[in-house]
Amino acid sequence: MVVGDIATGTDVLVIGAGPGGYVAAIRAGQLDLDVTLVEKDAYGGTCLNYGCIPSKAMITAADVAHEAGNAEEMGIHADPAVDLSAMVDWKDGVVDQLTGGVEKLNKANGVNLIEGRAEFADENSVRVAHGGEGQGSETIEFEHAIIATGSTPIEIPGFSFDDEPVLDSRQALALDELPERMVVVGAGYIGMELSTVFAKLGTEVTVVEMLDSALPGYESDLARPVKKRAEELGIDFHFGQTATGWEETDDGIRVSTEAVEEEAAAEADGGATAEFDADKVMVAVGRRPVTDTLNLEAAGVETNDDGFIETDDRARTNKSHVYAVGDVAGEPMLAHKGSKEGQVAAEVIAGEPAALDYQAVPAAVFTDPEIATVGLTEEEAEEEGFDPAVGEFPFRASGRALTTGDSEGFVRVVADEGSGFLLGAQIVGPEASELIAELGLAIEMGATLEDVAATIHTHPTLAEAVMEACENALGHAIHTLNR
């Protein structure tokens, strides 16, 4: 203990108040454990403050502006003006409402909240440095600790987030003036979501991606409609290119790129090197776990070669009294996965028979159109020894999709041919992020194709496409040709 520290003790110490940490703290409080939650920045973590919620707010606002100005087919003629500063204020209001709710919920469940940065002093104590000069520090002894420090954007050489024209996703979402031109480095889900936002608001967007396709983590027939829609919005893609640097020009900046594979990329993009003029460059090439500030060595907690803390099916690290949840515990880096891990960690500490089951973790990309997946793809099912039965239903055959003016994409279900048990699903199209929940529940409950197909779905809704895809897999689809 440092001289001057105030020493306190707690049953459960949670480090980080993101969706993994604050859920763990609330659940532990519900289970009558004495809980202390330490947060160095803002309650709600990256998800509520800088990631999921603000980006979805901006996506919604951009959709409203774009759709209002592109609804002539419906007989609507409008020329919307975008006030980005007001839009950001509205987004910040949504964030404030949610983060304030997190703080109140924790207090209501008896969680002791401490603002500051925690680092381990030994296997059973941390030192918390409070923010600001003269705020002091304190030592907290714990019986159990839950690490939920999340992740942070990865910088690439030549592009420091400290440089004004270079943005990470958090900085891009806080702009109060719309850039005329933006280069986006990275065509993963963050790059594609924010590229779409800025393109819909009127920015001229160029995307540079090291690999040969957008959204490389998803099946090509899911990513294809997203790239097509992005190109219709005017987004200019350059694949097989890596960003090497930027320089100031008379009217902005110039971003330089280099072909990853010189011969192939030169043929595709017209040269081994390229330059793109812009006002801002946003780097979205991935995220890394935040473990470097924790002094994990003092606690004896180990990380793998990628810096993630490995855990078992109860969220326990190599030290059985220390748990890790959320992004810091590895892929997939999804808020809802972190929340469930936090819940399980709290219940295990309380002696409950809880464990993690990752067979039905949904994922969603809030592009236009949206992509959502859960469980196994057809290829993954084959690799695991199943004989998959696959059914699809296109949104162009959905009456509800047509009435929304958005009928791109499809619902696909993957089941075991012999038993009919659902194994996975993939959706690209309107409200994919909402529709995937039904299929996630079906997989979790051990439902079969017959179960979903026999469930009466409201008409006319997009959810009918889920039922129709299951009927298609069974060979008796009504509103589309059977496979």
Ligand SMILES: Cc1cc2nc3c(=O)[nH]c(=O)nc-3n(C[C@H](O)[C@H](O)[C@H](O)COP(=O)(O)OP(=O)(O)OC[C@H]3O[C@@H](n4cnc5c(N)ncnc54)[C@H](O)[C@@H]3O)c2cc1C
Second form
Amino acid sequence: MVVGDIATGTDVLVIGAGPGGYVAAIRAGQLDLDVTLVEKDAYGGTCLNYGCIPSKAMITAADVAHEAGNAEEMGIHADPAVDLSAMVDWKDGVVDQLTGGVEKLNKANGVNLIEGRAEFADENSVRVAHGGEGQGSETIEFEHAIIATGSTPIEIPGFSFDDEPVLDSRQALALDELPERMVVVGAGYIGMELSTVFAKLGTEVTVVEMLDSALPGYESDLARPVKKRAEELGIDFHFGQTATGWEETDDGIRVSTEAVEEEAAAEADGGATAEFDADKVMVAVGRRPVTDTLNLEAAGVETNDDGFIETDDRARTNKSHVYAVGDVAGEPMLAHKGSKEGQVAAEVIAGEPAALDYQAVPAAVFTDPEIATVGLTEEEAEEEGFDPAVGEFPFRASGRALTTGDSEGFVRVVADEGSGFLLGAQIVGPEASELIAELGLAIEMGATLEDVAATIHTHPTLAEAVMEACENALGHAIHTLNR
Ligand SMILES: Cc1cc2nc3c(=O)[nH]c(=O)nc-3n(C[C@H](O)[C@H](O)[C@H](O)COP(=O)(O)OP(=O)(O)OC[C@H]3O[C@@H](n4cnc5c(N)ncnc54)[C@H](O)[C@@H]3O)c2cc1C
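For comparison with the form predicted alone, provide the form predicted together with the named molecule.
Complete assembly follows, chain above in first position.
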């Protein structure tokens, strides 16, 4: 211990107050453990402050503006004016409400909150440096630790987030003036969600992606309607291109790119190199775990080659008293996966027989239209040795979808042909992120196609599409032709 340090002890030390860490702390508090939660920046982590919540608030606001200005078919004539600064203030208000709630909930569950940056001193203690000059530091000894330090955006050569025109997603969500032109590097889910926001608000958006498609992690028939709608919004895609640098010009910046495969890109994009004029460039090429600033060696906790901490099905690291949850513990880097891991870690520490089960982790992309998936795709089901039965229902055959003016996309269910057990589902279309919950529950409950098909669904709702897709897999859908 450093001279002058105050040393305190705790049963459970949680590092990081994102959806992995704060949920772990609350659950541990509920289980009557003595818990200390250390956070260096803001309660709620990336998710509440700079990720899920602010991006969804901005997506909703951009949708309102776009829909109001494009509802002539419904007899509505409007020309909405966007005040980005007021929109960002509204978004910040939503964030403040939620982060304040996280702090209150933790306190109400008896969690001891400490502001500062933690790093391991040895296998059973951390040093916490408090922010600001003269704030000092303290040592905390622990029986168990839960590492929940999350992830941070990856920088690429030539683009530093310290440079004013170069933005990460957090900076893009805090702009108070709308850029006229923006280059987005990366067509993964963050790149696509934010490109859509800016395009809907009136920015001219150019997307540069190394691979040959948008949302490369998703099946092509799910990604296709999203790319089509993005192009209708004026987003200009350049695939097979990697961004190499930027320079200032008289009226903004110029972003240069290089073809990944010279010949293919020369044909596709008219050259092996290209340049795009813009006011801002947002780099959204992925995120890396925050494990390099924790002095993990002192605790003897190991990471893999990509910096992630490997864990077992009880969220334990190679050191059985140290747990890791959320983005630091690997893919999928999603808030709800981290929260579940946090709950399991707390319960295991309390001696409960909890374990993780990843068979039904949903994922959603809040683009236009939305994409949501859970469980296995048809291809994955085949690879796992199932004989899959597949059913689909298009939203153009849904009465409710037509009344919302948004009938692009479909629901697809994948089940085991012999037993009828649901194995997975993929949805692209309106409210996909909400609809997927029914299928997640069905898989978790071990429901069959018959169970979902026999469930009476409210009419007219988008959820009827889930029932119809199951009926389609069984060969007796009513509102669409059967396969
Ligand atoms: C733009 C964007 C949109 C997203 N949208 C979604 C979405 O719609 N749905 C979804 O499920 N996921 C989404 N995500 C991902 C989601 O934000 C993460 O998966 C989630 O936040 C991970 O939670 P976590 O608790 O592991 O880490 P984080 O939320 O990153 O929290 C980690 C916390 O640890 C703190 N910390 C780090 N090091 C230390 C230290 N040494 N000492 C003390 N504190 C420390 C950090 O300050 C941070 O507050 C999005 C992410 C981004 C960037």
